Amino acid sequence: MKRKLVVIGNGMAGARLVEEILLRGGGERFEIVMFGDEPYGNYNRILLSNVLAGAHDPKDIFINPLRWYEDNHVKLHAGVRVASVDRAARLVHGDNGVVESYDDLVFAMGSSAFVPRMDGIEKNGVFVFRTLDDCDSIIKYTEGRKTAAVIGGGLLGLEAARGLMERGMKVHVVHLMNHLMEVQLDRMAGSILRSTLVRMGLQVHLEKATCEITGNGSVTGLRFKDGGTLDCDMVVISAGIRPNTQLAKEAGLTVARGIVVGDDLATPDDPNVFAIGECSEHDGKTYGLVAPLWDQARVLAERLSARRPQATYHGSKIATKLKVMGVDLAVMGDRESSGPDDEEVTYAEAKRGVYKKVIVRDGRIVGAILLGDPAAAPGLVQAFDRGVEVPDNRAELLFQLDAGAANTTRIEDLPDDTQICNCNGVSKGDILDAVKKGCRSLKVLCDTTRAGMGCGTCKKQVETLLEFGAGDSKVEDPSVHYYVPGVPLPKPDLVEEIRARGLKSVSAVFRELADGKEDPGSKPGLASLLKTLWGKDYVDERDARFINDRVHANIQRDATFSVIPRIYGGVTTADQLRAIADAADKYDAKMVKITGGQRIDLLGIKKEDLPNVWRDLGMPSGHAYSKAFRTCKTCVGSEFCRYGVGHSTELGIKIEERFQGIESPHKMKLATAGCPRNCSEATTKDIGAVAIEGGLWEIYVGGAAGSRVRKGDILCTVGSQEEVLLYTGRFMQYYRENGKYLERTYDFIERVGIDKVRAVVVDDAEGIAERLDAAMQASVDAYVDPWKETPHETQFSESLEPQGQLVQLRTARAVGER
């Protein structure tokens, strides 16, 4: 006969106890009861976020629906609420009536939202975010609205921020403590970290305890203890969780902080009650990761099926990797040193948004952060995981040093039971399992693991393990063909689709080719495309843009922004250049500078000053910020130059005035050069034209020499300035309609081939050069210089968080020598 199983909670620490029982046979042992107080199935709590920035639909969080309980034949109570357990008759009480005898009983109820003491917490407007029914909630509430706030700067709270930023609203986080996810994160890691988040957009309040959520029934601001005080129409507060408990006490458990259980995770008064994830106590611990979760689901799964009756559990190294907010950030052990025999290497480098730290304690590495550059992390978390000696040089545990040298951490050689996707607990083994069972493709992979299904910065490693368990049997993804990842379609495949429904604006190509799914991620690219294909008939979204696009100015690491005005061809004037003195006077620009296009910046000007500077100085914008036609460079040619040949300053303006604020996949520079002598460096340009005897000119594509360094390659030699124009209008516009987004000139040439290109945009072997020619001029002609539009109405409102500078390599014992 069957042993009866109860489990309170179908949260994913209750719900992967089961998977884990039923996976080791436990069907046959226990006829298996759930309650859950949600009426739905089990869903990722992880991809909340994700829902609430519109990135997931509700039904693609859910691990299992409904029909999954029927299929293995778990009686799920949904929407029940546990109302008492009488541990003396074995009985659960559900508050609909419904009572279930036990012969185990598991309590698994997770944890629920600490909300601080605050005046009005009553209004509309305020909540919570623990749930599905909360993000149904919000997102209804943000509708119409413009501003919220969300109190706590913690890892959900900041998810939560993420998640209204990209339903375009202006978002504060209010945090109590001194620096952001204090609970992960060194003081110096959470200054970086918001550094960065202000530089996407965030508003960040340090040290302020909030005493009164304001309003007359709705919520209209928020006032706090110091006497400041904030405006805004809806309230999320993230503030901290605390176990659910109190279920456990009214049944007469040891309760701490948590429902207290032992190596066994029994309760220490009944040896037939356990408790596992955020509502249990071991060893003086709480856990709010879900990798604890899934080693106490295995381990009780492994006693209570009688696969390891034995099996204890000893706590939990804590390990994880995440995406906050979209940067990447490992975290492990501890996060401070705690003696002057403890080791700290430490590299910051805060433009980036990139600080590392590990600590070394006798040798060992018993913590680490790692904040936006995760390629570490393999490494470091099997060294921390085995208690693997670290190497004398301590740089070796940050950066590979010697690119030649074998990859000692290659993930092919960690051990079978690592954790690759913590987000859903997959090991290696899990996922090379599934690739000998036919898994051949990343997709199916992942959809069948659930690696990489969480926050996805586990996706890279799994991709890495298909290739060395797959082998030449790999498959490979259509998706890596898409233009964006949010919208399933090449590019040529997407534009024809665009074209014949005649979808102008971003969220009309997500409804009409993407289900409704919006991604954040995918929107810059298709604002780009769109704004191509459409010219002045494209329908600007804002939210669609980048905050460079949307300000028309470069931020930057000060939070400030550079000013760049068009001067066409690099030849200025004597009015221009006294008008950008006076707006440098005016408006204290920090720095005046000759750029490398041969441009002049005005660097250090506030965000609200920039209408007033461009309105001053009277001249075009430079579109220095934008994926698209920058400058060109050029030499003075033959009007000045003895060697020069050919009039290389009057073709560069002509470019510049004919091309200027034309967008494309990525940006692009050209030059002109008056000869071959190339001072201008047009054969390393995206598009150069260089001016050779008999009155020629050689038109050079895909060249670059910035990072990477390449001679461009002769597209075709014409023997006018009017052909140079039509030939580098004819490339632009090829490249912008097969360019993949973030593509740069030379990589789509070297993708798709020179002899290719040039058979199309030359001898019109596809016949479409008419076709071409016509596009170009299309947005030739709705160009409209941005700095002359109306201003957004919140468009330079926002006040921005200078961004710390530090850039450092330190090796240091910890006390001692700081």
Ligand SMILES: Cc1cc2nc3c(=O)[nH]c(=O)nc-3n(C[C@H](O)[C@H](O)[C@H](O)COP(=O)(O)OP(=O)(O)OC[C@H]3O[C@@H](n4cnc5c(N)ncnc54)[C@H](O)[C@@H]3O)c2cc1C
Second form
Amino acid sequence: MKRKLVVIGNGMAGARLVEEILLRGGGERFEIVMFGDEPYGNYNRILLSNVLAGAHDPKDIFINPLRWYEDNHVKLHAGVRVASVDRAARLVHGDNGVVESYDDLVFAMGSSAFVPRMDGIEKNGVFVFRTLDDCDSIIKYTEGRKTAAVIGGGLLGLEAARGLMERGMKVHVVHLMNHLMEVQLDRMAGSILRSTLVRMGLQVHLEKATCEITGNGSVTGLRFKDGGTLDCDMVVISAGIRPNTQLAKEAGLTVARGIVVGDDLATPDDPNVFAIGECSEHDGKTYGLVAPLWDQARVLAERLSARRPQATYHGSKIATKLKVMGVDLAVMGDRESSGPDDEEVTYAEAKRGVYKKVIVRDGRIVGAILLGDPAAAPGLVQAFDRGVEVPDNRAELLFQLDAGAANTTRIEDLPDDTQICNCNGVSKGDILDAVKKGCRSLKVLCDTTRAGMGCGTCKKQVETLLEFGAGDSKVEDPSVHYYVPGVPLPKPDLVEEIRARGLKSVSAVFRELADGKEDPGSKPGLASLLKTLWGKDYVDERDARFINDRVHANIQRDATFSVIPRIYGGVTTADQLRAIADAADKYDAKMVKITGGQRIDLLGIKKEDLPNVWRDLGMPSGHAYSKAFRTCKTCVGSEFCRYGVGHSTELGIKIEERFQGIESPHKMKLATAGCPRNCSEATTKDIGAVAIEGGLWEIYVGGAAGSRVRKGDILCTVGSQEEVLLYTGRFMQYYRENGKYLERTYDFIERVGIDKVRAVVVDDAEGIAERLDAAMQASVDAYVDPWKETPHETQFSESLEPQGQLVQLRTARAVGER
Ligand SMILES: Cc1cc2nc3c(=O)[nH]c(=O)nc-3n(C[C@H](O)[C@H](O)[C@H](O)COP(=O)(O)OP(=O)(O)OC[C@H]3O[C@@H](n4cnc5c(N)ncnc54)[C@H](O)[C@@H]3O)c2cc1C
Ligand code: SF4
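We have the form predicted alone; now please give the form predicted in complex with the named molecule.
Now the full complex is given, and it begins with the chain already shown.
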């Protein structure tokens, strides 16, 4: 007869334990029952910050959907909280009345967010950040709000801040200590990280103790103990965690900070009751990262499945690679040296945000911090993990290890149990095993093992192992040829299917061509393509577009917007300038600036003022926010310039009038020059026309003068402005139909080859010139100035219904400590 195993907590530790047990044939030995008070299957909590940032859809972070439990004969009480454990009767009572008996019981209840004492935490707009539901509530509350304060400058606080910034909020991090992430970083690293994050637009307030969340019902600000205040529309509290131990305490188990367990992971009070994950305490230590729980789940699975009944756990050596608001960080072991015999080797380059520190004890690394330098991390982590003796020349230690470790500690030579993916606890052995079983492409390998599916920093190592294990049989992921990752079709096939099936909305494309699986990251690319293909018949769906495209303005660091009206060819009038000056005054523009494309930018405009600014300006949108035709920069040309041989301003105006707002895979910047002196830099634009002697125009395509500099290739030389318009439009349409999403013209030209582009666009080698011209004409005809469209009801609104009840519930849960 099977023993009955009950696991309380369906989070990262509990679910991993059950997986590990099943992997070892434990399904034969146990009837498994789980309780999880979240009403879902198990998901990757680490990726919550990506959900908050909008980079992941909630459904993409599930590790085990509800179906998995059914398929594996695991009885899951989803959404049921365990109210009590009767150890004498060996019974577990759910808060819905359900009762389960057990032979073995595992506590894996994780932690709760710690909420420091302060007034006003019951207000609408106060959140903690621990669960998918928290994340959902935060996202809903950000709509229409501008400023958020995050209380706590640790890892989770900064991750919450990143998510909120990605949602267009102005974010303040308020931290009690004198530097950020003091648990992982020393003071110098904390201060370099701070400077990096401030450059990214985060407002950081150190040594601030919050004593009150102010507001009448809903949050309006914070009050600090030093008397200072801060205005904000919402607050996320991320001030640390507390292990969930109450249930164990009530069941008579020994509890210190966590539920106390020995090397066998059993409680000292009962050999059949265990604890793992953040709620447990081993050897006086509790953990707040995932790496230890993978070790604990493995050891306990070995014991319970009787594969190795004597397996023991001796603590985890923490070496973690993280991304903090996109900044790479690796931390391992000690943060500070512990005595005069320890040696510290440090290197700091504050301007680049780089800091490296290694602590050496008895010739071995006992701690390290690597900030902003991902290349050095794998070598150091391995040297730390394996206790490698460091070279004598301490001054060169960091750099020798950087280069040397990569050479001498080849990943292929490491033991099979070396952990490659921290986020999902995947070892080298697991990866090579999957390759042996047939995974031949990086994507399939990552999907199968989950390696690389967390923060992504280990992907390079996973690829190296794939090459090592699969050799010549490694195959390229077909997805590199897809137009967008979420629809498995190269662009020409996708275009054909969209046309043949008449798919006019993004959701229709997912429904018909991606088995209904919506991929948020693919939506803007699809929206752009559909608009290109269908013009005014395209069916717009608001959630398919970025904030900039939704409000037709460019969001800035401080959550205000930049407004650039169209000034055709850079030629303006006194009336237009007056209207711009009036709007700048009336709507309190923080700066008025001439742009690199010869236009005038009103910066610092409030979101709710946008429709009024457009109305007052009475000028069309300059499309400075979208993946579309932007501007045509012009030089003075033959009308005034004594060198000019062509009327470049006249041509620039015609180009801009014709192609304004034309959507494309990426932005398109154009220019015209009145002679080869090229004052408007037309040869380094996406498309440029340069007048030469004899009334001719040279048309250049694929130029660049940004982070990359590239002189454009000559497409053709023509004899009139009308021909410039014709070939410019035909080239644009060819690029619109064949360029990958976010591929600039210079990458497109290099990928396709200028000879091929010339053959199609100029010589009509494929017989499609007429169709390209007609398609472009249709797009030109379909153009509607977005600033003249009636704003959508909620597009610019500032207030939403408060989420009162939900917020109070979440906060109360956090404060009440589970
Ligand atoms: C936003 C965020 C980002 C993070 N980023 C990282 C990172 O980058 N790297 C890293 O290493 N770690 C990170 N962590 C920490 C990591 O997620 C945790 O260490 C890990 O989830 C702990 O696993 P656990 O199973 O112990 O607890 P949890 O994953 O919290 O699971 C515990 C589960 O038990 C449930 N439960 C509690 N009490 C009961 C009860 N009485 N009855 C039924 N169910 C109950 C809880 O609701 C929860 O679902 C992050 C955490 C968060 C919140
Ligand atoms: S590019 Fe030639 S025509 Fe244009 S401003 Fe310069 S010198 Fe004059």
